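What follows is a single chain, given as structure tokens, in the form predicted alone.
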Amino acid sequence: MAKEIINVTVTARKANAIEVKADVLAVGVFSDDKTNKLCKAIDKKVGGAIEKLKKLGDFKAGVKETAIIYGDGKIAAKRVLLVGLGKKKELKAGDVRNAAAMSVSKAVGLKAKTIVIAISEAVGKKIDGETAGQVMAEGAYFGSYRYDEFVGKGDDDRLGSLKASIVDGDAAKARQISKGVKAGVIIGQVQSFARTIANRPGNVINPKGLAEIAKKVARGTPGLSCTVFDDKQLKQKKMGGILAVGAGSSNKPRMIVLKYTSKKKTSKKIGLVGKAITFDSGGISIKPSAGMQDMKFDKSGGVGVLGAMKAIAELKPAVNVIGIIPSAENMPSGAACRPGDIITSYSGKTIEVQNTDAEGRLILCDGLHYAVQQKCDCIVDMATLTGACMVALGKYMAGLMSNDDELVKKLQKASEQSGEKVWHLPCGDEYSKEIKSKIADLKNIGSRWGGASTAGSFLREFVGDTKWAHIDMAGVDMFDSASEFGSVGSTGFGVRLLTNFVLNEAKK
């Protein structure tokens, strides 16, 4: 079987891009900048090919736009990939990340063995070197990723490895870039790992299997520990939400707890909670069959937390972090939870189950209460929670809800840094009224309107006075088809966002 992750090596150094041998040389180009020294130097070597493309209108250097010209032995690289950066004044770090991702994705498609990324030459001082290095490394991994774990090798199979070298002609800038690349490689590799776990189907990954992967990750990552509660321990702890969701499956539920303890003296503790439904049939309230195969991605929130915890432990910030991943398989059977059942959550609050397909909030409420018990200073949960959030925001950004405005601002900052977009939605008292039950403390669904916000208000009931935020990532967890800079399947959303959030908190 072909490996699902291309073995990518990303390095950075000072070099004249024109003189570096490579299958592909990626060059950043602004649509409104005529002072690009590297472009001019390459154009002079290749007989004005770049200028000809521009005059013909075949390359306008817009965002997501690329064009290829050939070196023909006049420069060291076999091909020059022109990558559009749009207008110079509008450039953001995310544009540089995406440009690197597009470049490497194109290189994989061309079966290139080597690529030189010289995008920073155009960027100059618009973005500091360390940030540029980090985002380019992250982009390199994101763009190179392909999931073909269960595909036999064929004549058109892609290569198994790629060497990416990020270069800049300025020595001081190259040193800054190298520093950023170190963090970018860690985050990029972990995001690829998370994408693979999320992409694996329900017959390969179940709650027990996910727990085994988490334990393996902890064993291989210094500073990270893992504890797993099995179904018997969940019963002892009276975690009724997780147990109810997993009751219909022969694959019993688990609660995965990962802990990162900083070696630096700090009392600050952050809780990350991720929903990991390894397959969601909807239970007794079964889903329509069309598209149900994608319900393997219902573990994406938990997998994102797992990935973030690994990246955090490797980056060693001065803050303590606990990652809590409640995991179950939601299946119909004679033992399954029924609509109308009343369950008792870990917090002691009773919940009337009106729809077994609103199961994510039932496992998260136990995970959130556990995080509160650990005395976390703040808690962020992440889940593919509601189709309503996708109706509201499409497949472009995640919904962000919270009981604390400052925490919202911190996550918005991390969102901007990571390129993983969020949009603030309400989850106040007016929505809480929707989930009050007449026969229990709460019910697990409200009316058909404002479903993302009512789900958020449900979760808010289990955090008390602790600062808390909820990220509904439904719609951004996967690509239905390949994009300019990402392959079909899991996006690994949340790894970069949560890691940046924690790193920022450690600096305070």
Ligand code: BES
Given for the second form:
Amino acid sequence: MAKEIINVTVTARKANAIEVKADVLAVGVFSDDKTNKLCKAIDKKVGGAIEKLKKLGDFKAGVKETAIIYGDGKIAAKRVLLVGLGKKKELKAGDVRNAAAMSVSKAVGLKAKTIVIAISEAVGKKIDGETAGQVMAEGAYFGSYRYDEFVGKGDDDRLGSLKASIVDGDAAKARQISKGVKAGVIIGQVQSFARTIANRPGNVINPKGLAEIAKKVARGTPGLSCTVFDDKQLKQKKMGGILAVGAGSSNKPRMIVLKYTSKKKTSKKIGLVGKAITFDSGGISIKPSAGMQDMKFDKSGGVGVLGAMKAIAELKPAVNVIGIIPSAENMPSGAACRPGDIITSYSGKTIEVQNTDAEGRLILCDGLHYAVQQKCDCIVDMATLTGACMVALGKYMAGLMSNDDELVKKLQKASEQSGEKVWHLPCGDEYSKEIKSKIADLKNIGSRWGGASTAGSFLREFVGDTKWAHIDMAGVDMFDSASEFGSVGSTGFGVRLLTNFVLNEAKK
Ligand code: BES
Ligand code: MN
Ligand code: ZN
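Alt. form predicted together with the named molecule, vs. the form predicted alone above:
Full complex below, order starting with the chain above.
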């Protein structure tokens, strides 16, 4: 049976790191900083152990580098985890987030029950306290996350609970940090929740199940409402794209609509649209069996939107946001959509389906048209849309396509803040020509080349003059194996990016 995920609490306060009892004390260290007061103070107490490590070259304090020394009863913590921050001049907020994630991930590995995170002291004024607090909290959740819902009872890799305290010796700075930690806790918790939903396999979550989760999220979040269109309503509304994709499965499709309405006076409305294919077999254009299991992650865009909507509703920015999550299961069967079928999308545009595995764009075009009807000022969609995007950018960055350069800049800024990387790719113009059909308005695939851009261009056809951007997150949706920062499986990509984007929009 499914079990609860690791229970992590993250708090912040003013304290002298040396005096706080903990299983692990994580201390940030620059590779080129000889004035680290906290390090020096610890070193004095533990008889120069840190200096020895450095002299032997065992710890150079580069990013991703860690080393452990033992407290031996001379400081309050049992262990000191030295966490490399790299060169002082090159430090970015993302490095602080990663350092916190790495520390907490190590603490989970050590089966620690308590960790004190003292990273901000080394950072000094390089990053403001509020930002530092937010990213450390986000990192703490990210690093602690393990997907262990279905791990057997006897497995001792599970960890009951972990208490993480972020401390800084300076009272004013600690207050700033606490402020940031509040937002970081909300975003971090939501991202862990999103990772769990995305990690669940197709037999555990189907479109109806995802809709139920979305409703439950809305019920538990003041300011957030949720409406779901079932397959009957989809037929009434003539949402032909999502219906065609869902036709082959006995698990019928759903269109999930979440609304956050700000209590503050604002007429601005942002639309977030996320692809949620709960399993993508390819349909009649079936995928090869190797790796097909990873297509349970094909709902990651929609799950990212669901997470962002929850975080946004809790952070209460002065902007209205509508989250639209078309969800279907792409399966082959006697009732499935065939290659060659011509379908009529919700917008009225007809589409020749040349490949049933290019299904994401078929559900998104209905979602995008719905967002346009809702008169959104701008629309951002997010989807695990093309293998081509992963070929182009690898597993490090998502593709970003848009019809508006200003929106690109805004998303690049949110990307910088969130550490969820994007790279601008083209769409429109010559790419659009590739998706013209001879027998319908559009066809759902282009040539062999530039697949991310032809997919983006297809979506662009459905937004008219509305400012729109598309994030192709195929490749960054999941880790193939555990890393220093995080565990295998869903990354929860997009929760931080979309939330930051919306918060920035509200500040204008
Ligand atoms: N969900 C896949 C894209 C994908 C591939 C995501 C690998 C993550 C990892 C999408 O529905 C798909 O199958 N796209 C096809 C499009 C093609 C038929 C034009 C692809 O990329 O092969
Ligand atoms: Mn597909
Ligand atoms: Zn897909």
